[in-house]
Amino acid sequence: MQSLIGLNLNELESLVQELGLEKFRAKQIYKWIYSKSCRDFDEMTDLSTKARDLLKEKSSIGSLKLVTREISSDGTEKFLFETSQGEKIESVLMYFENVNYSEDEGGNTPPGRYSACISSQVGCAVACPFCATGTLGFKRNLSASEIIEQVLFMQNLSEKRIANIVYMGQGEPLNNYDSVLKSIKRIREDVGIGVRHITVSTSGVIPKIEALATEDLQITLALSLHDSTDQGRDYLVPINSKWPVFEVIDSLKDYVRKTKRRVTIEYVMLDGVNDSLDKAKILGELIKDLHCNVNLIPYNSTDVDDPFKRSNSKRVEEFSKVLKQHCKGKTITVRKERGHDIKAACGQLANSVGSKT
């Protein structure tokens, strides 16, 4: 059965001549979809019931179904959806509130705003160790329809309008390129966030950030870096074997070069693993040429015999210190924490539902 989630107009006019519809009603079913995030065509009140019975029968919105909706003390909520053939994804909604403001006229504060995060793989290959993603092994790429539906699914379900995405859920990005790069595009054009509000992390597969930098995408690209060395990060990201920490920022140099866009780094903090004082001036002196923002993840336990640790807030801020010391004139921040209590925080989307409902 067709999904019309990820059809543009164009698409979906050929599709509705095809069940013998005429053409104007595309557009009807486009704004509903894209603009309402309707999940039910008896909804779609403008179309006659004739209509809306055919399009029942021939075609559906979007595959995945919803298994649970979990909603933590801090307003995150996580949601697990099932595919069409049965496996499990995982989604995450957060609320920021905006920092920089100025009230209205009416003394009011502007609202802030939405962000997902989203999946685009089934698993994840890469298996870093203080990830509960990469746990579950790789089973699929999502579809860009799968990966497009997860953001009006989350619209749907919350009745909130998402400003902002983020690939950062289960998932190398860059190892599902095709769909990834189609699913941001039908974002842009179709949902209607613009790319400077994307972003897309990667584990530092160089093929493919050399080919992203040549798409002409106003992205936000961030790598998953958590070690300064090639001897720490072959064991907390395994695919540098592959391609080397020097290389990866090189890659990322040259990625900056023909953009002109700001890479992020993300760097998971861990007690005893990679916060020593020495791996931060080792990162400040790798990172002080390249146009990047720092940021700096608290680890989020993933099992009750996890054998990491998160830093403590000491041992971080010094991190901090003499990272900046190393590396001036980037901003280097401390990523807040969301989700934490029902397992919905980075590194802990492993299918599993938290400890509140």
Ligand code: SAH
The other form holds:
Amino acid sequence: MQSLIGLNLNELESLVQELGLEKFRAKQIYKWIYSKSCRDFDEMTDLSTKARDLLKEKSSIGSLKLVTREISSDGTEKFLFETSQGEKIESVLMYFENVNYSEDEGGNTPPGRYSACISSQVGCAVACPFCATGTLGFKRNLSASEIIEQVLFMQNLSEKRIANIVYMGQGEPLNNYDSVLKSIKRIREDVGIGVRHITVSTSGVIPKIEALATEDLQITLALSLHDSTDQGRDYLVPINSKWPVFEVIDSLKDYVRKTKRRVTIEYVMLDGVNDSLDKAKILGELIKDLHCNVNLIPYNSTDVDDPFKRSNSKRVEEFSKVLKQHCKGKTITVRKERGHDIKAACGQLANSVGSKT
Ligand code: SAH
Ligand code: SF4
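Give me the form predicted in complex with this ligand now, not the form predicted on its own.
In what comes next, the whole complex appears, and the chain from above leads the way.
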């Protein structure tokens, strides 16, 4: 059955005409789906019952089913969806207060914004040992429609307008390049979220970073670096054996040259693994000529035979200080933890229902 989510206005026009409906109906449907996040043909009150029945028979608005919706004590919500093929994927909705959007919005600080963390694949092949998704293995790429639907479904259920999107749920987005790219364009054009509010996080798939640099998109690219040496990164981000540290940093420099966009370096802080002050120094040297911000991520336990421990806050502070000394002028932030009690935090998405302990 044809899913309407993911079709643009032209495609919707062709479809309604094929169904024998007037062309202008497409505009009405388009508005219901993308502006109002509608998921039920019967709510499309400006369509005739006959048109609605025809649409119901020949198409569906989306293809995902909601399995569970959990709310964390900090307000973060985690949604477990089932695909039409019976697989589970997760998406997270977070609220950020007082986010400073000075770069984009002339120094105004808007009241607060909803940010959606969405999945791009069922499972992930990269198999980072500290990530719950990595333990699932790779099942399949999501379609552009399934990616966009996560955003619209969360808007529908929460009745909140989403302002930011991060491709930081399950999966390696650049291993599903075509669908991710299509979803970004559709989210920009049809859902109406500016690309400057879209971030794609990658473990470092160099050929796709190079491809992305030529797309003329103003998105933010984030690299999960997690170690400043090949020896350490080979273990933490296994695709490093194919695309090592220096090469991936070079590809980011190229990306910055071509797009004029600052990139983000993500670094998960693992006690005794990658948090030595020596590594902070090497990291600082490595990125000092890269136009970037650094985001240190407190490790979230994944509960799966967990050999990792979160670095304590004193170490994070020292690491950040040494790093700053070696790459002056860069903004270094520590990611604020979200939804830990429902396993909605970074790296905890493994299709489980979070137990409140
Ligand atoms: N696959 C992409 C995006 C998904 S994860 C990537 O790896 O970049 C978003 C961020 O959370 C990545 O930097 C990832 O390495 C990090 N992450 C994964 N598991 C984590 C965990 N258990 N605790 C904290 N961060 C984690
Ligand atoms: Fe995949 Fe990212 Fe998890 Fe690594 S951290 S296993 S790339 S989802």
